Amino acid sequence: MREVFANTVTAAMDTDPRIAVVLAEISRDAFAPAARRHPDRVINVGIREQLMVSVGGGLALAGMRPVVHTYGPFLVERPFEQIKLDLGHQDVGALLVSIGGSYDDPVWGRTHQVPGDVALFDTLPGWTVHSPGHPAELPALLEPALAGDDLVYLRLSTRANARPYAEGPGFTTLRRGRRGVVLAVGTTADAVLAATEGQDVTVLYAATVRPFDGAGLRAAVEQLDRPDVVLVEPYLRGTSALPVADALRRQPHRLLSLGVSRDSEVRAYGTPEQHDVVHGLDAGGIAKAVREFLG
């Protein structure tokens, strides 16, 4: 996915002078070529993520369109403060695109990993949202991003389906049933495919969360014999539970959410694998929560 972004972001700053790419450190290599071609709209702060973003508040105030990027913790947690002031509370928008996942490298331990990303960006108002799964669905996603002026989160991974899903910005069906809706967001698509084998469900995948197509679940949920849903997610579990009781409000439901546990932290580095079976995110441990659910 991180070539992909670097690429599409580089062909991009060819023919919009307003595109700037803002680092620290992490990705610099990728962006080289854009570095040789506009040395003036690559600029890497070093490892001082709080400044990253705020250089992005100001090239948006001075009418540019920042694109910042680095590792998921580093984008999102450290400089926080500085995504809620200046840009939100500047009334700036901004493209800010994470890599890593929420557990894409455990070897580095706890200081790479960002399962609480999405749900910290739930926080703060006007923020579109997007998780793909694949490679091949970033350009769909980056292209307007780049043309715009919005706040945009980009969550890219270095893990993927095995092929793209996204057939627009709302959900697409992947597949039907009648005894209950699985959303499957991002990467988790594949797990989710292989654990709901032979289920009577419908399968609906998302690549972008926020916002959340409400309409689409609700239409989904209209043709099953019974209301229930089961989320997952490929960071904090729950996170996108108010939107869908957002969306199911007139209608009687139940919900299932499935992601990374709020209850505990996984001290052991492993690799992501292991920390799928660990959260339950593994085919094996869907499928077992699904069955369980549906009865």
Given for the second form:
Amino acid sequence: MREVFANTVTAAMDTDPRIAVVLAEISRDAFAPAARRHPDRVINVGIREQLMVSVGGGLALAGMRPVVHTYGPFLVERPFEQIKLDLGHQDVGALLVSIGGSYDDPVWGRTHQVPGDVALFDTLPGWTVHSPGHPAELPALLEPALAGDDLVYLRLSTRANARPYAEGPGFTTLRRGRRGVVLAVGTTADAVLAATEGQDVTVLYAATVRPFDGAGLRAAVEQLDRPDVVLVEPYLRGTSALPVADALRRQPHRLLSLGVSRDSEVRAYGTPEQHDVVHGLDAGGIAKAVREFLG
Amino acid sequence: MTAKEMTTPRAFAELPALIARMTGDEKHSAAANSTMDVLWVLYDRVLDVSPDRLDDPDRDRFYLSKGHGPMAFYAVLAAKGFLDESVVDDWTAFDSPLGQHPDRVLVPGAEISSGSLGHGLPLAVGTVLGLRAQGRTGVRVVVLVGDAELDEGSNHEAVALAGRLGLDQLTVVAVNNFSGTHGWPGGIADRFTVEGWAGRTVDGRDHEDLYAAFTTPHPGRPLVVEALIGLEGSE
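Okay, that's the form predicted on its own, but what's the structure of the form predicted in complex with its partner chain?
All chains and molecules follow, beginning with the one already shown.
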């Protein structure tokens, strides 16, 4: 995804003089061609993440369209007050792009994991949040974000589904059934499809989670025998439970939220697939949870 | 006296009365009063900005980073016609545009919203980089910070980068009324000059010294003006 991201932004910079990229060392090689072509518009601030976000805000105040990018925890958690105050509170926008998913590379440990990013953006008004599951989904998300002026967070992963599933800004229906709806966000889609193989459930797919396609969820729920919803997110468990509750507030329903555990810090290294198992986000874990929930 | 001064609609001597309409007291808080002379010199003689050019991309920018104690800032904006001066009388009321910290969405002429310390200078670095990318190399961005505000590490990230990149469109005026608990032994300006800035230290009440400090060229380097407040005879 990082390569498609860098290539798409670099191509857009050639035709849109508003676009400026702000980096903090991470991915500077990916943006080296852009830096050669547009030396004033690729700004590597060094390992200074507070400054990186503020520079994005200052660029936007000057009428530019900032693209601010680094590894997830250092983009979202370390400079969170800068995101709150130097973008939204200044009434300016930016495109913030993280890499590393929630735990793409667990050998680096807790410091390089950011399962709480989308939950943090939920504390701020006005943000669009994309969590794509395949590199081919990126251009359709990036192009309007680069051309706009609004607040956009794009979380990239080094992991991907076998193929792209998104067919537009709302939820895409991957499978239809009557016993429940399983909403798979981003990189969880292949595991969800495997876990629900042969089960009588609808599977929806989301590459964009904010705004939340409540109408799409309601439409899917209306086709069910029972209004049971399973939410599978590649970040903190239950992050989208509130938008689901809002979307279905007029009808009694049940919700099971799957995602990265909130219970304890996982002090283990290894592979992302091993961490999927810990969090119940592998196909087996999802299948078991869905079976138990739907009965 | 310059020609610009003679056309000024309101005089410096009227600022205390405007501030008193907010504070309700002829004796002003240190936070508001420390910045009054610096703000006046900037808006009266240095900054190329006016109320009819708030959207002009080539205007100079002033970023009040130390948003606490904004009364002198509001008074200067009113005196210079950015604000209708009647709004000062009900400042901090629910529907007033004027709060204890400025909000750029509500205050005409306020370029940034501030209050939390350590944001104005990093924002200004970004704005200078944006102006530079647009070829607007004649526009100045002036940031006012307080001495205690420099405790915030985000400032030091900005000081280092601005110095390395030689952002000569950027000026910091550090109003030093020695309010920080741990202080800056040897002064504030040295913290900037070691990073490649041009530095000047002046009496923060002396309008001619401030004017000279702001307007003496500093090619290839950002400028810090340390404005000392509390010097003997300047209270």
